[in-house]
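The data below hold one chain only, encoded as structure tokens and taken in the form predicted alone.
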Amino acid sequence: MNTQDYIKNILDSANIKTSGFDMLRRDELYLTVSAADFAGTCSLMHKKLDSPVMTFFAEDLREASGVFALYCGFLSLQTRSWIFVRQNIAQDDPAFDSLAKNIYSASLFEREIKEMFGIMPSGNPDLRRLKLHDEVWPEGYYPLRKDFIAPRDLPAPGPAYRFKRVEGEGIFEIPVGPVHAGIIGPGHFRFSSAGEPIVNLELRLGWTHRGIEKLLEGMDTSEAVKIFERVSGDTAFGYSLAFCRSAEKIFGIDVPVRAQLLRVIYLELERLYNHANDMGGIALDVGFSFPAQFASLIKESILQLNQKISASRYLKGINAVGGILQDIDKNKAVIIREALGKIEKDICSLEDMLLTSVSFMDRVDATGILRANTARDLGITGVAARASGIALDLRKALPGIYDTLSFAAAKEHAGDVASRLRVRIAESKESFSLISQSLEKLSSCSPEIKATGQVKEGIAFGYVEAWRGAVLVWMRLDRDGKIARCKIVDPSFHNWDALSFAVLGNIIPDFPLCNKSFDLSYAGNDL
């Protein structure tokens, strides 16, 4: 059954009725629905596809229809495609029926649309602000409007910000951050505990905010691939790619095998270095030194290929829109093959010293676990995910080059920071085994790594499944190809949650390693 039959079905199992039913493309359907039947929507698709909110946001439409709209992306493992439920919302009433209430996966995102547009998700029970924060933006001022003009005056001192309160005998908190030992990035974690376990954490993000959605709009798509590319440093190329891809299907790109064989290649490099890295880091954070110090030169090696091939040791200028800058030649493919038999060897000598030693495995067994049904109700993605029994990995659940390679996506069901160690090893394996057949692939490629197409108004999503998870870009351009409206969601936006919920029972002394065992970004999560 293709997706409009599928989708059309289970709308009329509800009876709900539709204004419009779009299928823009293979793997994207819009359905736009009253404001009376929008909840009711979400809530059936979110059931019926078992998925959670991928991604909810706003636009603002006012000048051109009078109203904000409201797209809820859901994804279906049935039809392999994404699932978009519209409300459109009049300017005069800015407000809609939270979803919350019911999904939980929704909640940061309403939290997020209501201080950026000024658009009331009714019922949601925390209004709290997630990056605009108290001290610094007064109240009335929504940046991703239109008409937004950035205030000129700090606001006037207000109350403090309100973390929840965890009371009791002998119940006592600890404040640590926002700003850290180290170069990590900067977020406030409030830890209440009785004795030395955990019983609530919670976290206050947004201290690295740079609006960059707001900076991106009238950009044409050139200038924004750099951005992208600076979104989250360690996801240089995975950012550019699903903003690549978006704007690729507005313009109708049918980009060439070759340039995808090569952002294959690519893509899994910047898995490789970030996946030893992440290794390295959580012997590191139990004090066992020389496979920290042993995964350091591996993920050097990694980066030093990098730049041998690519001019660019964190994968910068290699994307643009409709394929590739920088091709692999025949040199190149010897250079890599040479490179990884020998990183490949490192990576089976680090997984032994981890997996060997009793000590390790004592400090990394059943601590901070993270169970299915939270990860579920959270909307967990990426590498937490798998460790936790979900096995959603985008190069399997859509369509895409990865259906021509032969590749397992790793799973994992204790949701423990040993299950997220044995994720990573699984899949930096599948990333070798990927590029070698990339690169095999390649020596029968047409010479071509970069097309074109016409510079046209649209919307489009991209994704990615990144290193640490699911990146995600919806996109608007105008009638110029500049960019009207560009939402974008990265793994951490769903996965910070998730660590305060992995911590609960450990010792505070294992934060850092439970910390570490999920790896998120500062950056990706504030924008």
The other form holds:
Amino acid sequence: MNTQDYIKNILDSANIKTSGFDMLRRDELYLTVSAADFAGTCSLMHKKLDSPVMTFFAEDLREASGVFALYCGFLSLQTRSWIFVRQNIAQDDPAFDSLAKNIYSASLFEREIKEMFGIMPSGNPDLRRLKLHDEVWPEGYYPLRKDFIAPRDLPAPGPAYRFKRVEGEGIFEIPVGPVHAGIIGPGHFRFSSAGEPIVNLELRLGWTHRGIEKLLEGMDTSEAVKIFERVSGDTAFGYSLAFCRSAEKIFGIDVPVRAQLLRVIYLELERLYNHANDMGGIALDVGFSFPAQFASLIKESILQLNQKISASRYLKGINAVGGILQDIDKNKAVIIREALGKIEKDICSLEDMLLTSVSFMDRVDATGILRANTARDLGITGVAARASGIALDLRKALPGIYDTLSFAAAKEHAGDVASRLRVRIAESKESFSLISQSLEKLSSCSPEIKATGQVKEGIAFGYVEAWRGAVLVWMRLDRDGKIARCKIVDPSFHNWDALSFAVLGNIIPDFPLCNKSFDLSYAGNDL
Amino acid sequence: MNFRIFKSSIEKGRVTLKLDEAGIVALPEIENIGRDLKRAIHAKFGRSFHIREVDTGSCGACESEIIACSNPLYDIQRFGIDFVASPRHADALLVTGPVSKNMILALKKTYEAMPEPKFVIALGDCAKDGGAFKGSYYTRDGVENILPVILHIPGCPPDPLTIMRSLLSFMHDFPCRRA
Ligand code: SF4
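Return the structure block for the form predicted in complex with the partner chain; the form predicted alone was the one displayed.
Below, the chain from earlier opens the complete complex, with every other chain and molecule after it.
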């Protein structure tokens, strides 16, 4: 059944009327419903498609049509497509019926919509700001509105942020951050503990907010690629790819097969160096320093390989709208094959060192468990989801070049640190295979690596299963091909929340270990 | 596992790989810069130079390269440079990122907590003037607008060798022996 019929059936079964289906592309369906039906339709999609809220955002269309628009995106695995439920909101009373009452995975998005647009999610009890901290940002300034003007002098600070208070005998609070002891991004963690075990952990993030979504407005696509490479530095390729794909959809560009294969290679290289880094990080956080140092050399060797083949250790300057700027010729293919042969052996030794060490396994087994149900409710993605039994991998879930390559998506069930480690090991091995399959195919591909298209206006959704999880980019380009609105979702956005559930009941000294096993991005979350 | 390491070290005489066997280029330059660094640090900072790092909105790649400076290839610690957890132990504050509004206070407080004499090093293009994030409503376009910066290490991100080279030339130019 095609996507439109499939969704139509679901809507009919609940008697919901839509004012329009818009099958924009093979993998993108938009349906517009009335304000009264919005929450109901979203709940229905959430249930029937068995999908969390993958993205949820607003757009300021007041100038053109006097409304704000609200989009809530779900993933339909059955039809391998994205479903967006859309609603218009009158500008004089910007509010909507909160989804978070029924769908937990909507709650952070609603807080974001409130702080960035001043649109009220009526009924959501938690309206604390995520990124624009009260201490430095006055109430009433909504950066993503089109008529936003930054406050000149900062008025008096707002009321201080309210942390949840856990009360009871013997409970004490440990505040940590935003500046941490290591060389790492800033975040504030507020632990409440009873003796050693953590009974509550509240995260306050947003410290590295740079206002990227606003910064992108008015940029043309070639400028924007550079910003995307800098959203989260360890995912430079994944981000630029998600963005380029959304632009390519709007311009109607068919990316040459060779470029698609090259993108697979670069994306998997990015996955590899980060997974190696994390395996070492997990070892380091239990004080097992030999494998940790070994892993840091594996990472270094992949970074050096990146430098050799693309002139950038972090794979910047490679992606472009329409394809790829750095080809991999026969010589480079030989270099890659040779280097990866060694690296694969090293990863196997690393695996051996870790998994056969009893004292190490003792620390990671059954530590930091994130249960499948919790993971599902939170809507988490990526490594952490697959370690908790949710087999979502966009490389498999959606049509694309990965359909022509053979690989298995990793999956574990226990949801503990050990599972997340195992997922990383399994995925690294698949990456080696994916890279070598792609290199194989490259040799029989036409040499074209970039296509051009006509600059157009329109909307599109770009997505990539980056190493940390799903990177999602929704974008509208205006008539001149400049960005009018761009919504970015980093996998960490939901997964940070998951961390605060995974650590419950664990002792405080295991927190760094749990944290490292998720390895989330501050910069990506805060944007 | 321990037994195997033990056995292999008896058989092979070592348990680690040579760097070139691992596919890593070990540049003689690292050793040269390192030797000079060590000499300069010895003369001007009394044997060691301690750095506290603060991220004020970086994308994380700059951090990744700073961390790489301590991996076994560059191993910057052997030349006398150490990254410390407490600002009280630090000679220098190394700042990355364009300074987001949320981080201004934390940055200032970290600086205030350092003992005198102290100085600030900005690392990466966005720490200089905001870089790619220049002009955003939420950044302060560089560390200089918040604290006095004595050295800027350019790059997006600067690789470990660049970081080492910049620190070396800074050490050379550093006026006098620390009191
Ligand atoms: S200078 Fe570049 S690499 Fe460094 S934090 Fe800024 S954007 Fe990232």
